[in-house]
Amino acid sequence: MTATTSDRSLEGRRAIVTGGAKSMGLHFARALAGAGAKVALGDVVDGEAAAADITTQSGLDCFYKHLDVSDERSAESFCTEVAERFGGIDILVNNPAIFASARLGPFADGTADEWNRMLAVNVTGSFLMAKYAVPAMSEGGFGRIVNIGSGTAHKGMPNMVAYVSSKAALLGFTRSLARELGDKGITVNTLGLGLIESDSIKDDEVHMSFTERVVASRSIHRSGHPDDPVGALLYLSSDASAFMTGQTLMVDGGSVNL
């Protein structure tokens, strides 16, 4: 069969962003309200305007609720009341992650408190989303659930360890996640991306001091504009995608070659 435009609707499918009120999670989540989704928004930032705003701009339902994905009983209830407004969900952008404000140095300088809550919001966040998010996508027979990963986790980055480390983990629960749930019509993917100069990054003269050699390593030789990965998350939570899961679709420029 071969895949059409429609393959790449979302229209009336229901769809959850964390970290979704400012940077890239809301750069994705009006990407998928523009496709046709029902959006809801999690962040433990006030995310109020920007669910208004999309509301306006795509005419759809799209709010915001509080939700701090390393504590089990907010995301217990933030997926309780989507699947409960909504009607269900069929979409899940596990998009949470300390990144901009982390702090970069010698791995033997940092603290077990720092490394735990970097693994807890990056990696225990998704799997406590995942846990809540895929009983509605079962019963609808239909999920995707998009995990944002990063170059760094192939390559490796010096002063970073937590950060790799936690996208390292995201690798390996996107293919076990995947093989558990194929049978259920849920699919299971890592988006990986580059260094992309999204409002966070621009705004942070350490990270941005990386843009010069990110960009030296790339097979186009430019920055990463926040529009870049749209194309490939839109693809990955559509029809389009149906028989692809457990895989990592790298949209950095060509940096990474796997």
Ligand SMILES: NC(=O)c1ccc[n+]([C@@H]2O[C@H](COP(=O)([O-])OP(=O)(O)OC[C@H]3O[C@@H](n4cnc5c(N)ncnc54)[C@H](O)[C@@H]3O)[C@@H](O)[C@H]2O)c1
Contents of the next structure:
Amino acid sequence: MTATTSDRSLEGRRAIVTGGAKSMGLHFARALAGAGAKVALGDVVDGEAAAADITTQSGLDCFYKHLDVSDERSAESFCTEVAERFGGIDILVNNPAIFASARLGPFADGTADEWNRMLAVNVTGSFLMAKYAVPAMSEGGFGRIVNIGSGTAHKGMPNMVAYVSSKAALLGFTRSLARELGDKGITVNTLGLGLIESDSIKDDEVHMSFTERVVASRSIHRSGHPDDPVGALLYLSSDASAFMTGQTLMVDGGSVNL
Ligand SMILES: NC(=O)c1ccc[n+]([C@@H]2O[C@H](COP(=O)([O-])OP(=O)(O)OC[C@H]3O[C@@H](n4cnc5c(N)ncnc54)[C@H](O)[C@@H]3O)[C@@H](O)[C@H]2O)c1
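Since the structure above is the form predicted alone, I would like to see how the form predicted in complex with this ligand looks, so please show that one next.
Expanding to the full complex; the earlier chain stays at the top.
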């Protein structure tokens, strides 16, 4: 399943996927377009070819624009361009993180710069994107903000303290923003992932060395595939989730029980 081709639940919707040029973000973007949404991809790496491919596959407008979510001016100009080109914004998927490229090691070997950069991308970036996307959502009286979380925020994980702390912060962000936006028709939820063999880590020996232990912790004893969270993403982006906000939906094979 590249995208749920029979699911047209997002027909006419306008979506942003940050960190959308590759790996899970690109997978999410393809799924949203497959369900009928126009999609804007924002990333620090080039996504021109990915956007062109989505346009060809879906027949819908999809474009890429350089975006550094940790830079306020970049977030603002990205959201302005999307709102102008698409005529509004309905869905924001806050997906990027310093993840595949993150240092794995004892917390005391980390630096304040490393810690601050992790929070700047993973947390401040989600805040800035919401800040500049929400006005366009409010105009339409509909909005779906999906923050991509991690099971590690619930279980804790050694040697990834900055990353895990940033994902835990996203949970507070989700709950508080949901309280603030509930009466505007805008929902805010976290889509929590367990280890998934995304393009960035499936050939990475260090990340893949966790697989056996992670699979053993699950109720469904197999590896996570990039398609696994697609159904939950489409649900959280659609009308069907209108009465659900401030929540975390875990797609991790039943490892974390919330
Ligand atoms: N793959 C997994 O096992 C897994 C598990 C739990 C949670 N997650 C979460 O899922 C999301 C995607 O994971 P992935 O495996 O695709 O990670 P990844 O590291 O492969 O991709 C991250 C993406 O974010 C982009 N990015 C980085 N900094 C950015 C910035 N400042 N502005 C805009 N874009 C930026 C990168 O270029 C890349 O496209 C992340 O939030 C990650 O924490 C992944």
